[in-house]
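Consider the single chain below, provided in structure tokens and representing the form predicted alone.
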Amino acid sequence: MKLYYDPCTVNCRKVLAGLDLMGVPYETAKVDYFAGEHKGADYTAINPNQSLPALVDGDFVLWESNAILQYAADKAGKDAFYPKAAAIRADINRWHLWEANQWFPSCYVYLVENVVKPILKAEPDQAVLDAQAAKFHQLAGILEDRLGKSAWLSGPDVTIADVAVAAPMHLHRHQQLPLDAYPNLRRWLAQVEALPSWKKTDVAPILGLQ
């Protein structure tokens, strides 16, 4: 399997920690996402979405980040990260496409705002961020809700569903995400970084983010 990323993106940041978390072996092709390669002809001829990542495992081509963590988890037999159990399946699926329909959207204006301005010598707009903030706290309202019921998303022990989910988050620090009234998701997001896969993968310093 060969993996086209760019480290910087939430969602290469995601597969790339998924998949060390599980210990599938991959190859990496680098796509530099600033540069514009994402939108080349080579790359777009592998996804024409010209979004990042991208898995080619021989004639199989997969984007969707967390199509890309159901299918190595299943491919390497990594039961354990993605049970095969129909209800608990189910509830990781569930998590991964409210990651990516919700919390997703919500976390990246704090992301793009707060980190990507800054990066780009822009200013942050404050009523981009007061718009959002009323969604955003619904958001994390759910998941404090569940977090204050189960250790880890999807049960006892980490899963894919933890790591899709903590991505759109990995910058919270920088993106200045109004985390305070929430004990039981913070409390899990310092387990997530708390992972040797999670520390691995830490793109602050390649951002030049203190």
Ligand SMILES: N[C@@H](CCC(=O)N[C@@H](CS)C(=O)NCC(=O)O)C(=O)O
The other form holds:
Amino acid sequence: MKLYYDPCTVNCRKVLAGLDLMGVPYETAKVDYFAGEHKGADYTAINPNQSLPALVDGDFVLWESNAILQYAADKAGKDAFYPKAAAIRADINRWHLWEANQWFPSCYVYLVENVVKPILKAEPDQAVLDAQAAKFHQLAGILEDRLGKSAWLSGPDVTIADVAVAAPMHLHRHQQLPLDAYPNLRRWLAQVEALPSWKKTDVAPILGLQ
Ligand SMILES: N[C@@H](CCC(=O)N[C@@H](CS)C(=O)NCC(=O)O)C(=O)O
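If the one shown is the form predicted alone, what is the structure of the form predicted together with the named molecule?
Full complex below, order starting with the chain above.
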């Protein structure tokens, strides 16, 4: 399996951390996000969405980071991180869909305004942040409630649901995500941050963030 990635992006970090957590072997091909290589003809032939990451396994090409985690877990037989029991698997699939549809877009607003714009020497737009706040708190409340019931998102053990949902908030201090009201969420995030696979894939040094 070859992963096309740039380690600085949210969804690539998600896959890198997830593959490392599961101990799945893979090769890599770097695609420079800030140089726009993901929009070049070679990479577009692999992922017509022109977004990162993508996985190539023989003749099989797969994009969508959560689908990559699911495929890698199944292919390598890492059932502990993506159990086959129907209800647990459906729960993990649910968090993966929710992450892509709801959580990532909300956290991304904070990433763009408070991390990307300052890197590009632009000013964060407080009106954009204010407009997102109600949605962010609604979604964070859902996580807070869930994480009040179990140690990890899908039960007592870490799974690929945790890696996926943590990824959009991976630079939460720099993103300035408003997490004060969510003790269960902060407790869980600290657990994720203590995982060796998470530490190994830290993006802050790559982006020059302290
Ligand atoms: N739902 C997709 C989202 C992929 C995505 O948007 N990736 C970002 C990097 S995190 C990207 O490459 N965006 C294209 C761009 O900014 O031009 C996934 O999970 O793989």
